[in-house]
Every structure is written in C-alpha cells, then in structure tokens.
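Below you'll find only one chain, the form predicted alone, shown as structure tokens.
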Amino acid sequence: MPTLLRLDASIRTEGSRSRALADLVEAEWLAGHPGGTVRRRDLVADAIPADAWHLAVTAGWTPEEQRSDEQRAAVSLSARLVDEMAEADAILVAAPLYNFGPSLHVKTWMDTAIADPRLAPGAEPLLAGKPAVLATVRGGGYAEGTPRHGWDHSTPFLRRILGDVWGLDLAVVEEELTLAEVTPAMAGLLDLANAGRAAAEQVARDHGRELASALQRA
C-alpha cells in the first residue's frame, strides 16, 4: 500500500493552523487511497538537534575510524531523514511562519537531510518528481499592498528547497491572519480572516485529492 510522509514543525498541538491544513490534505489522501500508510514525523514533539547538521558535515571530512560517537549518530540520522522521504509515495510538511522566516524545526530538518551525500549537489535525483503539498501558515498578512508584503521569507525557502532543489513535484497551500481571532487589534480583518481560512480550507481538499491522484496515474 502507499506511505505518506507527514511532517509538521508547528510548536501549537492544539489550535494549529498548520496541522489542520494537514489534516485536511491527509484525510482527502487516506480517501483516495484506503488502508495507506501515514508516516509521521514531529518535529517539535521529536525535535532534530540543533547540532546534528554540522556533526553530519563535518563527519563527512573526517576519516571513519576517526569520526566521533556523535558524528556517527549524525550520519545515521540523516541518512534514515532521506530514506523516510525516499521510501514515501508523497510527503505532506506543514510549517508555519515564525519570526518572518522559516521554522527553526523544518529548517533543522532540511539542513541535516541535505548533508547526506544523495542529497548532495551534482547527487543523481533522488526525489525528483514526487507529489507533494506544503501546508503554511501566516498570522499576520502579508499580502501585495500590506505594510509587510515581502516580509514572509519562509514560504519562499521552502519551495526552493522543496521544489527547486530537491524537485519534488510541489503544491503549496497558504493561509493568512490566523490570529485574526485572538489579537484584539485585528479585529476589524476577522471577516478576511475566516473568508482566508474556508478558501485555504478548500485549496487544501483539493491538493489531497490530486496528491492521491498522482500515485493512481503513476
């Protein structure tokens, strides 16, 4: 049967955008394909150490009886990152915007998945060509004409490494003023928000169905 791999990075278990997104996303994938597998993996819940990207590099120039416990432990870590992603169908990740960037737990991630040499630059395609959804979120709008429009850094990043990089066949789905609800000062954007919210709602439906579509055409 087919696997999905689920990541999520958002530090919010309940009352996550981001992970709703994603259920959404796995929920329309499960319907097209009864009996699949979820693989998942937390990654604030299991969260990567912040040191295993530079063990896993720097093990890469260290001779193998020389390498530390720790480098060791590194390279198996990432090694097993690319496999999950290697052995999956399709991948789900939701990550929201954190400080105008990227989730430090996605980017942990990345960072360590990418010093195994089948992901290393000039490596022959590993995952090129496999669907894929990104499920983010922002609190706030960004939006062309916003005061903040062109702050989000991390949806970018994250299409450039998932898509451009290690070329998964990449679909994103996006939704802004999440804490609309809760910010007393946002009040006055809560119709946008909850209007944001249904048609993020619905492009998160619609990427679960084609994600599970894709494996039936393959």
The other form holds:
2 protein chains.
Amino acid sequence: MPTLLRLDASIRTEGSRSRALADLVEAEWLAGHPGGTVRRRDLVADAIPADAWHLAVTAGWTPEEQRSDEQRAAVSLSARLVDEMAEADAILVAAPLYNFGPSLHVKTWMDTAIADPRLAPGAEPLLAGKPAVLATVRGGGYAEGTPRHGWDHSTPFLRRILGDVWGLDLAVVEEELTLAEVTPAMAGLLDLANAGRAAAEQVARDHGRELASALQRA
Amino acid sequence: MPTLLRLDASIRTEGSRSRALADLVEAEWLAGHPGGTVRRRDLVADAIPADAWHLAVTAGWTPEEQRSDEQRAAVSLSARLVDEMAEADAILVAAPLYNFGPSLHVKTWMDTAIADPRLAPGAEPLLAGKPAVLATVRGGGYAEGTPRHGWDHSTPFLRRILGDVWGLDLAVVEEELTLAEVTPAMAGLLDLANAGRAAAEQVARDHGRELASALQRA
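Got the form predicted alone; could you also share the form predicted in complex with another copy of the chain?
Expanding to the full complex; the earlier chain stays at the top.
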C-alpha cells in the first residue's frame, strides 16, 4: 500500500491554517489511493529534542564503540527520520512562517535528518524525484510592494532544502494574511485574505491530486 | 560595571571559527572596559528546550491562574532571555550557517524571547539602539558568481531579527570557506580562505572596539 509521510509544524492544533491546507492535500492523496497509509509526525507535539542534531553530528566524529548512550540515541533518531522519508511514496510538510524565519521545529527536523550519512553532501541521492508538497502560511502580507516584502525568510529556505538539496519533486501552496480574521487592525484586509484563502485551498487540492498521480506514474 | 551579553551557537567547542571571531570581539570589548562583565549563554551546551517557545506562546493565550507548570516555566525562561538582553550594555551573537539556514539553537532562542510581551509587535522598543555584533561563519563559499550564491539563508534572517525587528545597532563580521583547511576537495581554496580569515579577524577586532566605544558614548 502506498504511504504518504505527513509532517506538521504548526503550534496550533485548532485553527491552524497550515494543517487545514495539508488536510486538503492529504484528502486528495487518499482519494487517489483508497486504503493508502498516512504516516504522521507532529514536529511540535512530538518535538525532536534540541540536542539530537549536535549529538548525532558529534557521534559521526567519534568511533562507534566510544559513543555515549545519548549519541547512540541521536544517531538512531536521525536514521529513523531518514527512513521515514525513504520509505514514503510522497511527502507532505505543513509549516507556518514564524517570526520571519523557518519553524524551529522544521529546522531541528531537517538538521537531525541531514546528520544521517545517507543525506550527507556527496552521498548517493536518496530522495531525488520523490513527489512532495509544502503547505506554508504567513500571518501577514508579504507581497511585492508591501512593507514586509522580502521578510519571509522561511519559504525560500524550505524550498532550498526540500527541493535543491534533497531533490524532492516539490510543489508549494502558500496562504497569507491568515491573521486578518482575528486581528482588528487587519480588518481592511479581510476580503483580500478570504480571496487568498479560497485560491490557496484550490491550489492545495490540485497539488494533492498531482501528488497522488505522480506516485501512480512512478 | 558594564556588561556584554555573549551568545554562542557553534556545536564545536574546539576549532569553532564563530567562537574564535567572537573571542576577538570580546577581547577588544574587555580592553575598552577593564573589569567589565561578560555574561555568557551557550545556546548549544545549555540548549533552550524545543517546547519552551510554544509553551510560552500558548501560556499567553491562557489566563494566568489556568497555566500549567510547564507553561509557567516557559514564560519565566522567556522573560529571563529578554532580561539578559535588556540588562546588557552590548550584545554579541556568534552563530555559524548550518545546512544553509539559521542555527536551530539561535532560532529557538529568538522565538522563545519574542514570546515575551516586551518583544511583541507593537510593544515599546526595548532594545532599539543597543550596540551589537553578529559573528557568523560559513564552511563553503557563497560569493557572487559562485554556485552557492544566495544559499546563505541564515545571515539575512539574523540581520532581520537583530537589526530590523529588535532594532539593535548591529555590526556583522562574516568569514567563509572555513572548511577549506580540513576538506581535501577545497585545497585549492586554502589561500583564499586564509586571506578571508585574516580580513575577518581584523573586522572582528574593529567591531569589538566600536562595540566598546558605542557603549561609552551611550
């Protein structure tokens, strides 16, 4: 049975827009693969410890028999994160922009995975061409011509690792102004936010269908 | 006595270039302030827990008397991080580029600090104009015209938060090609790396002196 690996990084469980967009992608993927398996990793509820990455890296500098128990556990977690991606037929990452940068939980996941020798620079490509979707959301507006244009330092970085470094066949769905409905000062942006939401939901469904058919073609 | 707050994010203790540059900044600052206090926070050895930020954020959505012990501890850590910056006369951040993005330890520190209401958007500027130095290093080469140009997704983000968001009076010292001396494939870049190192060390000393005199003027 085909498997979709889904990773969530929103600190909200209720009202999370990145989770909502990912739900749409997932539903379309499942519609294309009735009975398919969705394997989930919630990067917030089941957070990767802050020290896993550097313990896994320093373990790589240490002869195996001299590694501490903490280093062994970190190496094993690092391998598990890569196994999850390697075993999946498709990957879905849902990650909001937080404080103008990448989610700390996503960076911690990426770093810890990259510590595995299979994702080291120069290793045989392990994930190249695997279909993937990134669902990302921004509370404010970052469009060209607005004061915050260029302040999203997350999406270009996530594209870099998922697309350029890991070589995933990546589609991205983005929604912004997600805080308009709960922020009085953004009331004037509500129509724009709602239009953007409807468009993003359509893109999410399209990407979900493509994710399912990309797998069928593989 | 004046205080310098120093934060380190290198996962190396020996051979760390970001720590070496920060040592030069610190030495010049101390030369300008004999007997001054250097308050240190090692963001790797004494890592901020992965869940501190979202616990502090969700605590902000929860009436004080209903907060869990974990939420209270996170709020208190968040406040402590901001106190450290508010109380310092100057701030020094040493952070390498890791996997083309910001150090997870630095992002965790920033997010957890920003959870404090004093750093919330719209709050009275708390840190504006405080002198600061960022010492950052990159293992490879990212200069214009090289294949990795544009792949440093850390430095622009760190400048954004430290400079644009917090309003620190920020000077930046950067060194790259730091892996040339230990990477056989980079042997041809060793002369360039060494020249870059000497230049970066000079800039670090200059920024250290400016950091000390900026304080004297304040």
